[in-house]
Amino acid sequence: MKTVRIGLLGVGTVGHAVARALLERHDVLSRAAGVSLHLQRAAVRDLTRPRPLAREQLTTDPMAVATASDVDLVVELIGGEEPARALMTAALAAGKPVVTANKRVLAWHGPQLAKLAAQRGVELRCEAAVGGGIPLIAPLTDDLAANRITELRAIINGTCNYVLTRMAQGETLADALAKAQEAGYAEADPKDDLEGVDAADKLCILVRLAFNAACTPAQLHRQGIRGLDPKDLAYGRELGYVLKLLAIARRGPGGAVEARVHPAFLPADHPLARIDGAQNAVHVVGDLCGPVMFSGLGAGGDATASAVLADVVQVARRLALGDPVAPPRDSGPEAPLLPMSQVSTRCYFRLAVDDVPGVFAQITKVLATHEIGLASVIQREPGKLGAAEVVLFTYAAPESALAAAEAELAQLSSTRSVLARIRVESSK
């Protein structure tokens, strides 16, 4: 049996799980690949930490692994933008296929790396970059190839989903985050998760695959979950909605694609509304297949290793057979991105107002000025500080109109503050 020699960049949580599986499941993986998979060498930061490899297989020089003459396949699991991008570039330029779980590099540099891979006749595979162990990339690329994807809505950050699940039970964001960190679902510095950076990186990859729209995270509207109050989740539940951090992409007018990441209320009967804890899910609508949902563990060493190893097996099988890499598919003209100001959504407002006559008339006048229809209202009597709370659910309106209305509502003489504005998604 032929041998494919693997160079591993990074032996952290995921890298350790990949290395362990290559050693402990060697026979199973090799049979699946049709070739013996041998973990040749690995790059690590600290040589003193225990690893599932012999000391002579380890180095602190990742470039030496990425370009080694005795490595046939490079697996990049370092994470972050640099030096990962440079290492992948070097490996591809040296004619080595690359398997990666790096959503940051792919979000910002994916097209350039894919072009280099095509020029060198090697593969760049990234099943683990979005959704951890959930198969997403291959289904979008192959299984749904006959479809024109019309909509994609996803929960693709397990940290935020865990936090929002606990907030729905009445916990504050700070308390829910602390429990997420204790459970290992959140990093010590959870900034990228809470601010939607991680989800935006992943959405960029999905938008390119599903809609053939060129974008970087800088072009997406992004809003995280900081500042959310359990009270808003309770009001939403009262009206039949669940709050999630959603990554959303859909075809808009004239073929333009809207792409955005932000908290949004979903009807409680939508399949995504039932995805709780650290689970991830992607809900896709195709013009032939209709709605399809992929769900499961979106993170964690073993789950992500599962997706990495699936790519390794596919690449190794091709190497064993000596098959050439298929040329890039012609996806046709790229779709433009729709400016966020032109996106239409329903909206939830929560206002603190003075308990005086005419307040509601002032509010409805502002909404009417911007042609925003009012779907439902909740009004609470004044609390100890004398302010009443008014909750509004609107019908769909352009984002520009909703933002202008928010600014005007905040300036009303009877408004103490606009406590929240949260977008609302439909069940379709």
Contents of the next structure:
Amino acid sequence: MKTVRIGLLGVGTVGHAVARALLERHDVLSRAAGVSLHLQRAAVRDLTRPRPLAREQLTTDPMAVATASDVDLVVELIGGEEPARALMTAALAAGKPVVTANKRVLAWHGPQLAKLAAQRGVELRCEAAVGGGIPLIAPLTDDLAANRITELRAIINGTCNYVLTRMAQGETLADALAKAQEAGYAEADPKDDLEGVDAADKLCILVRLAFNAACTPAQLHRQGIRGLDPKDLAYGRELGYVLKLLAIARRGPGGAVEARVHPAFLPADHPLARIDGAQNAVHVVGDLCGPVMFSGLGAGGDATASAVLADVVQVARRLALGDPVAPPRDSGPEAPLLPMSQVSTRCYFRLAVDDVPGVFAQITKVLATHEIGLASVIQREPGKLGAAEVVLFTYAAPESALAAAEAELAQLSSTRSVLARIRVESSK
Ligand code: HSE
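Show the form predicted together with ligand HSE, please, because up to now only the form predicted alone has appeared in this conversation.
Every component of the complex follows; first up is the chain already shown.
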């Protein structure tokens, strides 16, 4: 084989960067692959927009590209669930390797697609699906293979991290989101960012790789950043914490894996606490390697194209050498997921209460009933509305106890409202 002919599905932000790099870095990429990489065809939505390809290479029919007889390798960058899933399925069924950045399809249909790829003896690669340009999939698959991963904590939604970084400087969520949208970090529907959907899709992919746990995003506990108040960020800062949208997975004592996405206070000295703006980072603890962190640009055309092209080079090199695709690894029995009610975390509560004697006695009684220890307290005198504000940081307790305590705290005669409940992560 002298040339590997690439069929590109989608020429949006990432597709455009991939197409441009294939042309401008043709020599470097082809040398790395050991074969000439040729962008043969591309499927676009709108034929009138300027593209780094000749008109005769373009079509609005992505299925024609996915199954074209003159395409050796399909790169799927359309995003979203359908038709991307159907296109990848058709390409794999036609015996074509697929490189994709599609977190949604991989999170929901990854195992089925991987099975189809294995049956057809072709590769399905997805380095760009999580963390944009940060190498994550290959390190978790290969470089850390000797480890039993005990914990993974990650910032994998650039939009939320950007918004929270700006909220910590006093900006409102709406203003910060508008800037993230302008910069092109946000999903087509920013609800997917703000409600943690994007992060849950990505965590699902990482949990399968790092913990060999069978899961779909629907099984993960998910909470987004809507409703967070800059006040919570300020209180956290007073006690040495930074607020992040975290994706967390941890192996429990019985082998079950907890996996969740939610806002969390992190000690300011944790490496993830220093990840600001649209940056992403994944902090992994292996039983041999200890803690390692991967960080960098989690979104954007060029950064994501870097990961896509790494996969393209790998596949093309194998095609050029005529090497067979390695069979799927035997990862052993899959780990179960731990129900969220059994997950234990520290917690932050912010309450508006009447400024009357005995309030604290009532609050501490509720916490004691649920065996929740109190670590720190902040109390503010009543403001104009006449309610005092109480902030509690607890020691670790199961989610079921924390939820029950929240409901009871809300019912106390002295409580006006429970304004926030946010989980707190420890340094280790
Ligand atoms: N909307 C995503 C983010 C884009 O903000 O991280 C990259 O997957």
